[in-house]
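Coming up is one lone chain in structure tokens, specifically the form predicted on its own.
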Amino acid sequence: MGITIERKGESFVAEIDGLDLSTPLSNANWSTLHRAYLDHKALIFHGQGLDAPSLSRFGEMFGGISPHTVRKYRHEDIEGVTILSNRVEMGRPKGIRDAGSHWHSDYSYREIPANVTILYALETPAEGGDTILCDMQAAWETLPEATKIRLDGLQHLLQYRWCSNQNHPESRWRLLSEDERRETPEVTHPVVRTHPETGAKSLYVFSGLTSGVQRILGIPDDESRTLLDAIFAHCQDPKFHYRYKWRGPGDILLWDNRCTMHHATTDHLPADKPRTLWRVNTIGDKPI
């Protein structure tokens, strides 16, 4: 059976078949692969069976792989996988049970980012723990050309563990280590971002907690408040998302984290509903 390519939403978002990622892709395969990647910034795959190793080897065709700063949540045999769940083994969580719910690009709080997210189901509820997606290419597209001018060549400051309410059960104040508050310092990013591959512009700033977006640069507070809130409510028009649904183990989806950003939906899914993913994200390029 050959590949098939559909796209599933108005400006980003594809589902691919007649492909096993559970086995070395050839040439031809991965050119294709990689071809709709940048096409569609994020692609949905069902009917994989993928074991921690095939799917690590999976992620290093996008590049390096990078672990998750918070160690306890890596999986015990390949460090390059980490376990997000809502399930309780032995009174301890068997993984990271909110995983980002709230928009934000993986590791864009590090100096080099991450380029591909995958998600790997093992466990899905019949309902609830979606995937939101965002496309921030047509997010910038769209803006005003006044209001372009004025972002483009802004940089912002972010640091993972800042946030404004350090006792929000999201915030990561009070849960890294010391080496891990060691390893991730401020780090400043443009507002909006080149992508390195394409060569399009998009919008690079996120509202989320583990986002830690302090302020815009240069500029006085109160503007960049202005600013950084405009851009929020922005992004925040349904016409620039997309809403996967997870079908059951097997299904996998992943995104360019250089022109998306993304919000899970498990902050509210009850422990009845279980729901446990593998993740893989690959280092990027240091944002132009």
Contents of the next structure:
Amino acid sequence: MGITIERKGESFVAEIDGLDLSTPLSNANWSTLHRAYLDHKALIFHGQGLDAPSLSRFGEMFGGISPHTVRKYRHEDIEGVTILSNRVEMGRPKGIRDAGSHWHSDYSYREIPANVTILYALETPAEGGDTILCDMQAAWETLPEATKIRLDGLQHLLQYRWCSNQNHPESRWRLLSEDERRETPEVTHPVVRTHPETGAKSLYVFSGLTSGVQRILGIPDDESRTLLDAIFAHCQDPKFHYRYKWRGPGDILLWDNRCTMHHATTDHLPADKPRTLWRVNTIGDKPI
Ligand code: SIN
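I would like to compare: after the form predicted on its own, may I see the structure of the form predicted in complex with succinic acid (SIN)?
Let's see the whole complex now, leading with the same chain.
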């Protein structure tokens, strides 16, 4: 069977048919998949039958695997596979119940963030638990010229789960162990990032709590707040978004964190609608 690639979103996201990701890909098939990844920024596959080692092997094609910051969510045999689940087994959560129902880009709070995120579905509810993606290259390209000139070259300061309210139940002070806090120091990243493979620019600053954005550096605090609010509001425009409704077990959704952000919708997903996914991230490059 041949490979077909069909664009699903307005500016990004494609569905690929005709590839079995459970076995090693030929050079030609990898090159087709990788080209599609760069061109469409996010890819959808259906009917895949992977186990944790084969998912991890597929991830390694994009780069070195980067295990999740919070250790208890790692798969017990393959630490690079993170479990996302709203199931509770023997009184304990089976995985991360909500991996981020807010806008973020994976591991943006690290010095070297993730490039790819791969989600593999083990079980999905008939309704709910969609994943929303945002095309940050399109968001950048549609900004007014004066705003682009203002933003380009600026850096921002962030720290995992930094939150002005330290009592917030999901702030770093409450959620992380001492070791995890030590491993997630403050970092700075550009507000506008140049993709290392395509050369395209994208906005690279995220409003979600896990991203922990504190401020834009080198400008007064109030100006930083105004600029951040304006960027976050601009990215809310649905024309930059694609909402993926999980079809069932064997679905794969993967995306390029260097030019997209994403938003889970699992914060209110009830336990009687079980959703279990495995996630793999690979190490990317220092944003420039
Ligand atoms: C994530 O934010 O990495 C996971 C998204 C989802 O669970 O839909």
